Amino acid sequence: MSAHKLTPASMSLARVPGVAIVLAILCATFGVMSPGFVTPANISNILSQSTILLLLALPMTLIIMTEGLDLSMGAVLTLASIALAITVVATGSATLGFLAALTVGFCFGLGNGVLIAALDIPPFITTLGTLGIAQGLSLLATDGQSVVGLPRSIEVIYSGSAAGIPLPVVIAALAYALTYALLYHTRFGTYVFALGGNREALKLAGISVRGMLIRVYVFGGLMAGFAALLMTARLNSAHPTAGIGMEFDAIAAIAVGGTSFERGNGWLFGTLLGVIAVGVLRNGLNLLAVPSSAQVTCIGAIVIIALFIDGLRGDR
């Protein structure tokens, strides 16, 4: 079996410029327009704020590499956060709360995978439906109100540090290392490349295409559940709309980072750069007091600009 597998060693530097140029322009622009942007404290803040998005974008990269999509990820993140907060408030156990969040993520990931792989329902339709289910359950469980009263042990997960490095950044780095190892150094990663680039080869090799698709979506659900821990710790509460729309930012970061939506071409480091670019844009616009509605427009614009630059260079 052969699959077109891109490794860091084989990636052409021509894949870098789109996202790298956009990131450099953003940093230079905000550095000039807002003096507080280039301070060490703000840079640390950008990295910490980008961690939740990275935890969503990493598995979304793998999903997109299979020519799939998960529109439910932001809603599942929200529901997992609510499950975590309600469990912690009721039991006083952060461990049980974390397990509750992972369970929510696992169930939705498994549900998405089964509907897409076993029932052949298109990913867009499937995850649009599960988005609605997760969002509805979030509102039902909270009656539209925030879940508060969380112990200090939850908040410190976001506000703490290890060896002077913010704890969220440490967690995100470990998540990136895990996903990198899975994608580039395991059979699972080889099969992910093949799902988008050479699915017939998988079948000829006796690999269950449906089983692999389910595993990819389960991985996405579990990562959303894991990200719920950071989001809940950051807000020190859980709100039924807190994560809604984050799947848009994740998809935007992946597109900016150079992952193709067809042929199984994915670049994990590009996703990391894309996440940082979105984080820089959000942070810079916040410093300039730009409304959140306008920020969504700006994120869409940088996706188009990055793809346009790559197109001029013949990267796509």
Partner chain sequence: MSSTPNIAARSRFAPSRDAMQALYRLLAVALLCIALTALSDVFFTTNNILNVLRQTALLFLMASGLTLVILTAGLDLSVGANIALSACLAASVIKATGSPLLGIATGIGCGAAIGFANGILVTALRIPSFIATYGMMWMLTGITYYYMAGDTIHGFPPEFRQLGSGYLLGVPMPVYVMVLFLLIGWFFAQRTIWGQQIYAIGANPVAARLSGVPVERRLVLVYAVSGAMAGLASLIILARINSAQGDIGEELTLPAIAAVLVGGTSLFGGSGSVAGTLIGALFLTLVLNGMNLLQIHSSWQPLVTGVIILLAVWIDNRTRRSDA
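Complement to the form predicted on its own: the form predicted together with its partner chain:
If you are looking for partners or other molecules, they are not here, because only the chain is given.
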């Protein structure tokens, strides 16, 4: 692990412009092509829509830094949203609903973490399996139908605002601050860097690698539970296919944002910019009436190009 062939300063300098340039080009293009793009309402709309994605992309960044992956995140988000909606409809309590969503997230995060860390099942296959499980549970709980009849109090979480700032943006900002503090200022965050960068060093320092890995996935599950709150509020309902594939947008945002998939290097601010870039892309393509299927293809291509560039950087 000692031979880091990276030349000094090659990483961060080569990367900072990358995602910023992508974002600038996207904004300029859509600004010129679509008159409705640069309006306060649309910008506010982009930011609000990006919040759910950000809540998934933040923990996914940490997971990818440990050389892991969580393909189940979109399905867990969906299931948590359904749990929230069903609980709220049944009890009328938004708090209980929120707790239900967090519980679902926690259980799946813990399950993923234990399967990966304790049973040594590779992350991509573990989360592929739990993706199936979460999807199945979603279908079972709803019989394929939407859960509707939520009180206004839920909807307000997405549509409301505090001091002129949309509430989801406030929530996302808090989530970003929390993750930032966790990653850069706590022991947990330090060990996340070590999990991907040099696991042996962590072991020699007397830290439990398994325990740390489990915590990373639990964090992912909990954030998916949080995101479920926003998603349910946005749709004012829960639907068994609502969050399917969300993890893919998150992976795209992270790849564009410059987090490495192989060397334990993450950049949280890059993920933030990446999320906004994906949001701008989706919004701009929507304004230009490009169908969402073509948007998915675009994003797929972006992931592969970003990973290719990441691989090139690793070779130097």
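Numbering follows the first chain given and starts at 1. A quick note: this is a predicted structure, and the numbers were derived from the prediction, not measured. Definition used throughout: the rigid core is the maximal C-alpha set that superposes within 1.5 Å between two forms.
Peer 1: If we fit on the core, is the Cα of Ala24 displaced 2 Å or more between the two forms?
Peer 2: After core superposition, the C-alpha of Ala24 moves less than 2 Å between the two forms.
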